[in-house]
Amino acid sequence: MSYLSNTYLFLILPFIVVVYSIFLKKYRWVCLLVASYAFFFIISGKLLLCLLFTTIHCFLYGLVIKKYDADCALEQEKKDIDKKEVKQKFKLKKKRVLVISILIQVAILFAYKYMPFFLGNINSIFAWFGSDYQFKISKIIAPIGLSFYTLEALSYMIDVFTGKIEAETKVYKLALFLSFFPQTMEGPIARYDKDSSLFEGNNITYKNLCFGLQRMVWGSFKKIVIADRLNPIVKCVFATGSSYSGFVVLFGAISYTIMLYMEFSGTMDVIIGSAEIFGVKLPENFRQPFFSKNISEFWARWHITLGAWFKDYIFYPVSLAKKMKSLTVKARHKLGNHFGPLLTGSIALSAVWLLNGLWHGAGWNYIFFGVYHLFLIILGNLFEPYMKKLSDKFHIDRTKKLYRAFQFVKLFLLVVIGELFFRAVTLSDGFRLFFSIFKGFTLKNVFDGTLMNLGLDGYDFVVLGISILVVFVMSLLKEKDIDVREKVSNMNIVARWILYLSLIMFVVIFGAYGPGYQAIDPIYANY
C-alpha cells in the first residue's frame, strides 16, 4: 500500500477524518494512535512488535535519565559535596545508558536491514580464501519505516541526554510520535520537541482541510502523472542498458532522477497534506533542490530532515569532539585557515556520507553513492576560493542568468550520475551503465524512433513535457518566495475551485494508470 493508493486516499484517510471529528478534543490522540497502529499492522502485521519495543524502550530510557537527573540534583544539595564531581559521576552513568540504548536500536536496524548484506560479504571473503564454509542467509522482511522511526527514536534519546528536551512521562505521546500514520512509511524524520501539534486534538478547519487536500492533489499530480509515466523507461533502460546507445542510457538515468524526485516529493506532499488536515505540521523535506548552486547545497534541500539529522547527530558531534578540535588547531597552524579546517571537516563529512549511503540501503552501490557525493563536496570546498578568484579575475558575475544556467546543468548532470549508481541493482551494474553512456553516444536517437521503443509514445512525451514544465514554473515561483498556495486561497471562490477541479481532472485524465503503465511502489519506504 502507498499513500497514493485508492485504499488510502478514498477509504483509510476519509474514515480516520470522520472518526477523528466525532471524538472529543481531549481524546483525539486516541483516535490518531489507534489509527496509526492499525495502519502499521495492515502493512507489517506482527512486525508491529518491533515498533512497540522501540517505543517502550525509548519511554523507559527517558525515565531512567530523568531519575538520574533528579538523583544528581538531590545529591548536589548535600553539604560538603563537590558538585562538579557529582555532576560528572551522573553524566557518566547517563552516557552508559545512552550508549547501550543506541546500540540496542542500531542492533535491531542491523539485524533486519544489513545482516544479509554483511553475511553475504563474509561468505565472499571465505570463498576468496578457499574456504567451503558459508553462512546461511535467510530473507528477512523488515518492518515498514524501520529506518525512519529508528532515527526518530535515536534523536529523542540523544536530546533527552543532552537536556534539549525533557523525558516524556506519558508513553502514549511517544507511541503516537513514532507511529503517526501519514509519516509511517517515508518520513519526514520529525523531532520530538517540534511535534507538539500531534497531541493538541486540533479541529479540522475548512482552511486546514482545503490546504491539506490542495497539497495532496499537487503531490498526486507529480507522482501519478509524471513519476509513474516515467517508470516504463526506467525499467527498460536499467534492465538492458548496455544494449542501448550512450544517449539512451543517459536519457534513462535522467528519467530516473526526475522520477525519483517526483515520486518522493509528491509522496511528501500527500503525507504533509494528510497531516495538515488534522492541524499537524510536519517538517518540509524538499526546497527546490535543483536550484542549488552546488552539490552541498543540493543535499541541504533534498530530503532535508535526513540531512539535518546527520548534521546534528553525526557531523557536529564528530567535528566538535575534543580530539577533533585539537586536530583542527594543528591543521590550521600547518595548512592555513582554509585547508586546516577542511581537513577535520572532511573527516566528519566522511562519517556522514558513509552512513548516509548505508542508510539508503545494504549494498555497495549505496556505499559508492555516499562516497561519490562526499568526493564532490570535498572537491567543491577545496576549490571554491580558487573559483572565486578566477571569477573575479575574468570579471565573471556568478549571479547572472547565464552562469546560473551553467550551474544548473552541471549540478543536474552530477546528480544524475549519482542517481544512476543509486538505482543500479549492483555496483558493477552501475559502472557498466555509466561507461555505456560514452559508447556510441549520438543525438540521432532523439529523431530515429529509438525513444519510442522504451515503453512510451508521443502522447506520453507531450504530457511529460507539459507536466514537468508546470512543476518547474511552480518551483521557480517558490524559489522567488512567492507563496502560490496563499495566492490561490485568496482568489475568488469560483476561480479557485475551477483551478482545483482542473488540476484534479488533469490527474484523472492524464494519470499514468491502466494498460501499459505500472505504478511505482513507494521508493523510500524500502529505506
Contents of the next structure:
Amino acid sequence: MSYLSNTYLFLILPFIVVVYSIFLKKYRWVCLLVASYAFFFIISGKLLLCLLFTTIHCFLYGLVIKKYDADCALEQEKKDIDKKEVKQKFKLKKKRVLVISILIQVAILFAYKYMPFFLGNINSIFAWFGSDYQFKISKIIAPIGLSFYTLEALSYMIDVFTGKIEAETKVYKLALFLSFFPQTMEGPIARYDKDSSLFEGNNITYKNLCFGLQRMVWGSFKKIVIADRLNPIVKCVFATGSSYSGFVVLFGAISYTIMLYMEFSGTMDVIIGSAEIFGVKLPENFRQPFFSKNISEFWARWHITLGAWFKDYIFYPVSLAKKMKSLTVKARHKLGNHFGPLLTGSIALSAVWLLNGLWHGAGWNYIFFGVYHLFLIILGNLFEPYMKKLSDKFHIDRTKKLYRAFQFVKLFLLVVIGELFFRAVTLSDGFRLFFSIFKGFTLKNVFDGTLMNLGLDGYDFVVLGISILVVFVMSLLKEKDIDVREKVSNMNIVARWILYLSLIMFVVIFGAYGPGYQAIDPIYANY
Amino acid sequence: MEKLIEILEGLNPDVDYANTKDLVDGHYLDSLTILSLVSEIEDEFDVEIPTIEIVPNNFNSVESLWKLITKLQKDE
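Next up, can you give the form predicted together with its partner chain of this protein, since the form predicted alone came first?
Once more the chain from above appears, this time first in line as the rest of the complex follows.
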C-alpha cells in the first residue's frame, strides 16, 4: 500500500483523524500509537515484531546508559577520587553497550536486507575457484521501512551516548517515534526529541487541516499527474534500452530522474501533510535540489534527512577521530588548506558513499551509484581552486544567470547518469544502457514520432510539459524565498477554495490512472 | 574574534563574515571546509570541538562560533 493509495487517503487517514479528535488530548498518543502499529501490521504483518524488538531494545539501552550516568555521578561524589578516571571508566562501559547495541541493529538490517546479496557473492567466489559448494539463498521479506526506522533507532542510541539527548523513560514515546504511521514507510528520518509535537496531542485545527490537505494535494499532483504518467516511458526504455537509439535512452533516463523526484518528493509532501493535520512537524526532505551549484550541494538538498544522518553519524565521527585529525593537521601543513582536509575528508566520504549506496539497496549497481557520487564530489573539490582561477582569468562571473544555467544543465545530466545506474536492474545493465546513449544518437527522434511509441501520446506529453513547468515555477519561487503556501492562505476564502478545488480537479482529470497507465509502486518504501 | 574571522577568510575569502548568519545553511561552509575550520580553531584556540557540537547552529555565524569557542575554553 502506498501513501497515495485510495485506501490510505480516503479510508485510513480520515478514520484516524476522526478517532484522534474524539480522544481526550492527554490520551491522543494512545490513538496515534495504536493506529501506527495497526498500519505497520497491515503493511508488514507479523514482521511488526522486528519493530517491537527495536523499540524495546532502544528503551532498555537508554535505561542502561542512564543508570551508568547516575552511577558515575554518584561515584564522582566520593572523596579522594579521580573524577576524570571515574568518568573514563563509565565512558568505556557505555561505549561497550553502545557498540553491542549498534551491532545488534546492524545485524538485523544485514540479515533481512543484505544476506541474499552477500551469499550470492560468496557463491560466485566459490564458483570462481571451482568449488561446487553453494549456499542456499532463500528470498527474505523485510519489514517495510526497516532501513528508515533502524537509522532512527541508531541516531537515538548515539545521541543518548553522547549526551545530546536524555534517555527516554517512557517507552510509548519511543514506540511512537519509531512507528509514527505517516513516516514509517519512507521517512523522513527524524531525530528523537522528547518535546516533539508528536507527543503533544495537538487539536486538529482548521489551519492545520487546510495546510496539511493543501500539501497532500500538491504531493498527489506531483505523483499522480507527473510521476505515474512517466512510468510507461521508464518501463519501456529500461526494459529494452539498448535496442533504442541513444536519444531515446537518454530521454528514458531523464524521464526516470524526473519521475523519481516527483514520486519521492510528492510522497514526502503527502507524508508531511498527513502529519501536519495532527499538528506534527516532520523534517523536510527536499529543498529544490536541482538548483544546486554542484553535486555536493545537491545531496544536501535531496533526501536531506538521510544525508544529514550520514554527515552526523559517519562523516564527522570518522573525519574528526583523533588519528584522522592529526592526519588532517599534517596533510594541511604539507598540502595546504584546501587539499589537506580534502585528503582526510575523502577517506570519510568514501565510508559515507559506500554506505549510502548500500543503504539504497543490496546490489552492485547501488554500490556503483555511491562510488559514482563519491568520485564526482572529490573531483569537484579537487578542481574547485583551478576552476576559480580559470573563471577569474577569463572574467567569468559565476553568479550570472548564463553560468547558473550552465551549472543547472551540467548538474542535471550528472544526476541523470547516476540515477540511470540506480534504476538499472544490475550493474552490467546500467553500463549497457549508459553506453547505448552514445549509439545512434540523433535529435531527429524528437520529430520522427519515435517518442510516441513509448507508451504515451501527444496529450500525455502536453500534460507532462505543463505540469513539470508548474513544479519548476513553484520551485523557483521557493528558491527565491517566496512562500506560496503563506500567500495562498492569505487569499480570501473564495479565491483560496477556488484554487484548492482547481488543483484537486486537475489531479482528478489529468491524473495518470485507469487503462493504459500503471501507478508506480512506492520506490523508497523498499529501502 | 578577529583571529577567527582571519581563519574563516583564509578558508573562503569571498564571504562577508560580519553580516552572514547562515554560513552552513547557505552553503558557504561545506563539510570539508568545516574540517579545516575545526582543526584551525583547535590549533589556534587550544580547544577540542566534539562532533556533537558540529551543528549548523554553532557554525552559522562568526558570533555563534565565537560563543562555542569561549564555552569550550571554559569547559577545558
